[in-house]
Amino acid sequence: MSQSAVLAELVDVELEVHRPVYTRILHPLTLRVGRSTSLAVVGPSGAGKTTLAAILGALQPPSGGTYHFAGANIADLSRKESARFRNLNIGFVFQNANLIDERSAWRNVAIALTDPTLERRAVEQRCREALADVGLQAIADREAALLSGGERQRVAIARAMVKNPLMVIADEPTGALDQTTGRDVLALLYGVTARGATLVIVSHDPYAASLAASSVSLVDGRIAE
């Protein structure tokens, strides 16, 4: 992979925690993630998959190594700088969607638009357009509490994409869905690459991982050869 094709590059990245007891969650690993492509992170429970995704999404700083994203050094950002980086560049889709039940679908999508200069009308329009992209324009005003599991995940995808991120990180996005609904959600997720985003998907589902352009397997905090 040429350097110009690399979006994210981790070199000798590791994670150690010292409380309540010393634990090495990730051993030093090196990983390059391309632009506008898809990467599946697979492996057994407790292997460090979610931790790796959290580092890629700047939710968790590594305890060692370097992380560059679009050429910028991410590993050394402050907490405030990391939050700004995430807001600008990363969309997240989690297993349980993480919606606010009392809010409508479009208002849940609006959470991702943090630019204070955007007028309310512009925010609402962008959110409704994002919901239309995932086939939910008809229920944009429905409270999240009234949505099905598949609809909730579609709202989560719309929320991840409304800001046109460079990377979408999906952690077990179909874990709570039936097979048919899960495959519909996967089709939408993998479609983000056609819009220029990179998809990193963490999944125990062999089918979900098989759709990715490439994959890495983690075992005991190490990339398996």
The other form holds:
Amino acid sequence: MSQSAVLAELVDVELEVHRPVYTRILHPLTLRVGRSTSLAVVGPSGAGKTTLAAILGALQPPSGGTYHFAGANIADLSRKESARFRNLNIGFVFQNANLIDERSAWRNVAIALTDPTLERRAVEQRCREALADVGLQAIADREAALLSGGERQRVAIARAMVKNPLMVIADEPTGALDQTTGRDVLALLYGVTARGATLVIVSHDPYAASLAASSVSLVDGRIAE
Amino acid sequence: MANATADAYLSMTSRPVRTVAMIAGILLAVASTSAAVLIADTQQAQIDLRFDAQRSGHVMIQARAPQPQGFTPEAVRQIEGLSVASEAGELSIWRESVPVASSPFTSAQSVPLVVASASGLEASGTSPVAGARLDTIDLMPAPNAVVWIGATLARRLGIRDRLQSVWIHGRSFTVAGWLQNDSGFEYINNSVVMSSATGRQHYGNGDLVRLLVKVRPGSASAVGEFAMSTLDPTGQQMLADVTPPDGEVLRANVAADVRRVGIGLGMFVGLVGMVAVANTLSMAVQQRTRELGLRSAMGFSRARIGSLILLESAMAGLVAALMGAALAHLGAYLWSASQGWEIIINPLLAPTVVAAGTFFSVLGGIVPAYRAASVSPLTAMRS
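Given the form predicted on its own above, I would also like to look at the protein as it appears in the form predicted in complex with the partner chain.
Full complex below, order starting with the chain above.
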């Protein structure tokens, strides 16, 4: 993979925690993730998949190693800088969609548009377009609590994509869905690469992983050969 | 800011029960403070109205028609003869302001010119500090040019010796002595005082011609009525009872005490309200950990998440304070109307309590805001 094609590069990245007891969650690992492609992170429970996704998404700083994203060092960012980095570059799709139940679908999408200078109308317009991209334009005003599991996950995808991030990180995005709905959601998720984003998908589901351009398997915090 | 406000507004309106719980404390605090102060002010005005006459130790009768001869000595003696009255005599403010100087060449001071009898001065509690006795004021043959001056004025003019002269309107008067009053007629300390004959001789009719009667507390109203009918049975002199409210300092202190009780009560309830805001917001932060973690994961900075909670507490405080102030004014108005009182409203009260209510609400939101800002973005991934 040429250097220009690399979006994220982790070199000897590791994660240790000292409380409540010393635990090494990730052993030093090196990983390159390309631009506009997809990477599946697979492995058994407790292997460190979600931790790796959290480091890639700058939710968790590594305790060792270097992490470069689009050429910039991410590992040493302050909490404020990390927030800004996530705001500009990363979209997240979580297993349970993580919607605010009392708000409408489009207002849930609007949570991702944190730029305070954006006008309300522009925000709403962009959110409705993002929902249209996932086929939910008709229920943009419906309260999230009234949406089905599949619809909620599609709203989450719209929320992840509304700011046109360089990377979308999906952590077990189909874990709570039935097979048919899950496959619809996966189709949408993998579609983000066509719009220039890189998809990192963490999943137990072999089918979900099989759709990825590449995959990495973790076992006990190490990349399995 | 508009987006943040809209965000906070949405958070509040989407969880109305929690919002009501949050604003209840501040609303109660503002309402109770405002109502207590409003009712205290109104009630104090009523107390003043009803008790002024009864509380006074003096009766003051003022003639609205010119009095070239003064009050009839016979009538004054009849008033003095009442068992509840003691001294009675003239204590008129002949001119509100006359120029007085210690020499023709020094600058003059503008002071009141008082015309009084010895009994009038005694009734007011005025005593001589130096010079001639008070009763000599009634013995001054007309024409004369003799005056007494208040002790403060004597100091201001630099007069230290009796029989020194002062110049009033450029005319020389001999100072017979100086006077001191600490009994509610302190304006005498800074006045020129002369006899009735002297005043009428040099200045004609007086501006505020008054008879002062010292009475037993509680009898002022009755003595006032008797005095007016005795002094002017035909009503030609157009007399009016202008009895001054006695103990003005005491009255002001009582009013301030009543207000302080109201404000103290309100502050106590305000403290409870602030704790309620802090408690409700803390619970809300606990319940919203997932949402706050999500916001953090989406790129909200800690400051912005904390600001969101503070903005919510400020908005809740503002709404609660506005509602509380309106409720208090309405309640106080209805209460006053039911009592037949005219409500007294201090125009500064409403803006003050609204500002204070908002401030205390924000104060109560600080700790929850800090806790909210500390929610890790990883919460979103783990929840």
